[in-house]
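Given next, in structure tokens, is a single chain: the form predicted on its own.
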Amino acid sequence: MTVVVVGGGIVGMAAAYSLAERGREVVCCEKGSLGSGSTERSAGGIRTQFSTRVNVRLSLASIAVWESFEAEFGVDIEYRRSGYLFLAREEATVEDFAANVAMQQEEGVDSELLTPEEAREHCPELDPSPFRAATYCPTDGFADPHLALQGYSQAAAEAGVEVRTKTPVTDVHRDGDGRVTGVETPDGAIDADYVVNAAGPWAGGLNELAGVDLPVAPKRRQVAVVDPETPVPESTPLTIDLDTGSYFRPEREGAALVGGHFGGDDPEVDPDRFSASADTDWTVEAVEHAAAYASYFGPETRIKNGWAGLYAVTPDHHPIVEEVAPGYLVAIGFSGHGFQHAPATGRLVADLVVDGETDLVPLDALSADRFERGETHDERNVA
């Protein structure tokens, strides 16, 4: 059985490595560099703060994979463990804190619902004020996306996976019965029992190429480095004023990362004509939002410089994983959380593939059908 990935980022990476590992005859084409997509743009977040049970246990089976990462693929990915504090101002988010808190706990996730005065014990210059709740996880924190996709690319080629970087998909075959049978690049045809999607934000112009029409839209999102006034600690937690959207984390030598998405409007743009850097007016407003919380950002904090990437949104900021048309997978839509669900979504790549099923987590939370039966639980821990 041979399956085309589309897609050389994390996803596509790890879904053409669990694919390899079960018998399968993989090729991976990616339009342009390994990573070059969302992958080289991820602010390596990992966590399992989130506000659904699918996206928790998706954590759960990523993070096992994680925390073995150097011992099975011989690459240290600076997995740095410092916490998640996410901060509630309005009523409604407390008791969504409150909620979530309970139902992580009981998916066996070490989080746990804080004041504001509690949650200055991890971020000793958080002001408390403008906050009513907070939740804390020690074990959540980031990696970097790229070595973990050196790891990926290494063992999947090992593994006997065909990586065509520079290799776009033009076309999509299909059957007289509609069934998916392979692909066209540049370099001629390419046939295949399935095609995976996991193109990330260029999802939907192969979807278009499949026959296949489905909810998700690229959106830019930036991120800026600065050298705050305090320089903060690399033990600081990566802090949300999730009501805000801002955030902050430590990077090396006390520098932050600054983000966030402040509301107004939220256009889909082009994955190839996007600019590339953080807007100047918008870094500036990220610091001023992360300034109004925590005294880090005083008045001499200097920006370094910024980037921008692209998140895949659905609705309700789920990913879709499933086959879609016969002999047609997606894995796409992940709404910022790709990078740190890649090793969940390879495993449920290769299930889907090889087995026709997953005891993994529910498929129908992950099902395209979900929109149209109205069954969309929407994740509310996104910055």
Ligand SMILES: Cc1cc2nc3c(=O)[nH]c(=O)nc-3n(C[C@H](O)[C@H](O)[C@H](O)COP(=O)(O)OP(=O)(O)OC[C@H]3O[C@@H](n4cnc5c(N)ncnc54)[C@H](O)[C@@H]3O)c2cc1C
Second form
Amino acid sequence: MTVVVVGGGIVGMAAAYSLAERGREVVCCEKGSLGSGSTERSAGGIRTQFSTRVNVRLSLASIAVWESFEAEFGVDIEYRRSGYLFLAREEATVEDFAANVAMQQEEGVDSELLTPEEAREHCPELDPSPFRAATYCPTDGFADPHLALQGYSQAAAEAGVEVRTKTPVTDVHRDGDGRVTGVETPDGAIDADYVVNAAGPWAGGLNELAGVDLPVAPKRRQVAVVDPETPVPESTPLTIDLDTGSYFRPEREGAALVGGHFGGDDPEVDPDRFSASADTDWTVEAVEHAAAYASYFGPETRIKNGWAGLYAVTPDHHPIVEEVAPGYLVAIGFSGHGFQHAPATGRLVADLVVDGETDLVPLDALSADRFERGETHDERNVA
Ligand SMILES: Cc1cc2nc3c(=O)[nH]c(=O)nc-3n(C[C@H](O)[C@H](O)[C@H](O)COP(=O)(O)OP(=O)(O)OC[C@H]3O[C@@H](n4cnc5c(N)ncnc54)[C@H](O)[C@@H]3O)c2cc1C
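Given the form predicted on its own above, produce the structure of the same protein in the form predicted together with this ligand.
The next block holds the full complex; its first chain is the one shown before.
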């Protein structure tokens, strides 16, 4: 049985690896080079502090893989666990935080609700005065997406996956009954029993070729690396001012990565035509936001570099992982969490292809028709 995986980002490679491990013949088609989509533009964050059970479970299943990644895949992904600290300004956010921590703890997560003063123990340069509450989990952290992709692609190749870079999928073939039979590429057709859409922000284009319409929108997001006036120690958590959307985390040698999406305007962009460098105005604004609550970012802060990439966003900020047409699976719409959730997603895709079901997470929360059923639960811990 042959499976074609479309997309050589972290989700496609994790899916290809898991499918090959379960005995499937896998061809992965990537239109550019591996990682050339969003994966290499990610901030690498890995956390359990989500607001929905399904996202927490995707995290726990994925973190089990990230923890043992070096032993299993032979690549050190520079996984650093300096925690995540969420900060609330609004009363409604405080209420969410209390509910989130209760749910996370039920799922076995080591998170806690803190006062802003207590949060300073983890982030000493934090100004607690604008905030009403915080949540913290010491085992959250981040890793290097490039190294993680390298680990998955090496393991996939060893497991027998045929990786074809510079190979765009230009059509999806279906038979008279509507079942997918393969894909078209400039080098010719590839017959397949299953096709997996792991095309990240380009997912909509492939869905169109397959005759499927799903609500996934590419949205531009930016990050910048700065040399703060006061170096940010590596022990500092990834700190998120949730009500403004601003966040920062330590980089190496005192540098910091700052990010966030500010203001209401959030247009869908063309994934083939967007500016991949960070805007100067946005960078200044991102540093100002961080400076408003963390005194690391005084006036002597210098901007080193920055970039922009794309989130593939669904209306409830959860992915769609499902066989949406006979033989056609999607693993798309990760809404800014696709790096960290790739290991669990790879397993999910393999379970769906091989067994037609999974016990990893409840699938209705990731199904395409949840939007029509009106049964969505928004993920609120989104930066
Ligand atoms: C600034 C920024 C910060 C982020 N920070 C985090 C974070 O801290 N933590 C986290 O978990 N996530 C983060 N993300 C999100 C994360 O990067 C994505 O969710 C993840 O990389 C998605 O992986 P993917 O494999 O689905 O998509 P991609 O990496 O985009 O891969 C899709 C691939 O498909 C290929 N492709 C598309 N169409 C075709 C076709 N027709 N034929 C062949 N190939 C095709 C593309 O070339 C691309 O390489 C961030 C994203 C951005 C932009």
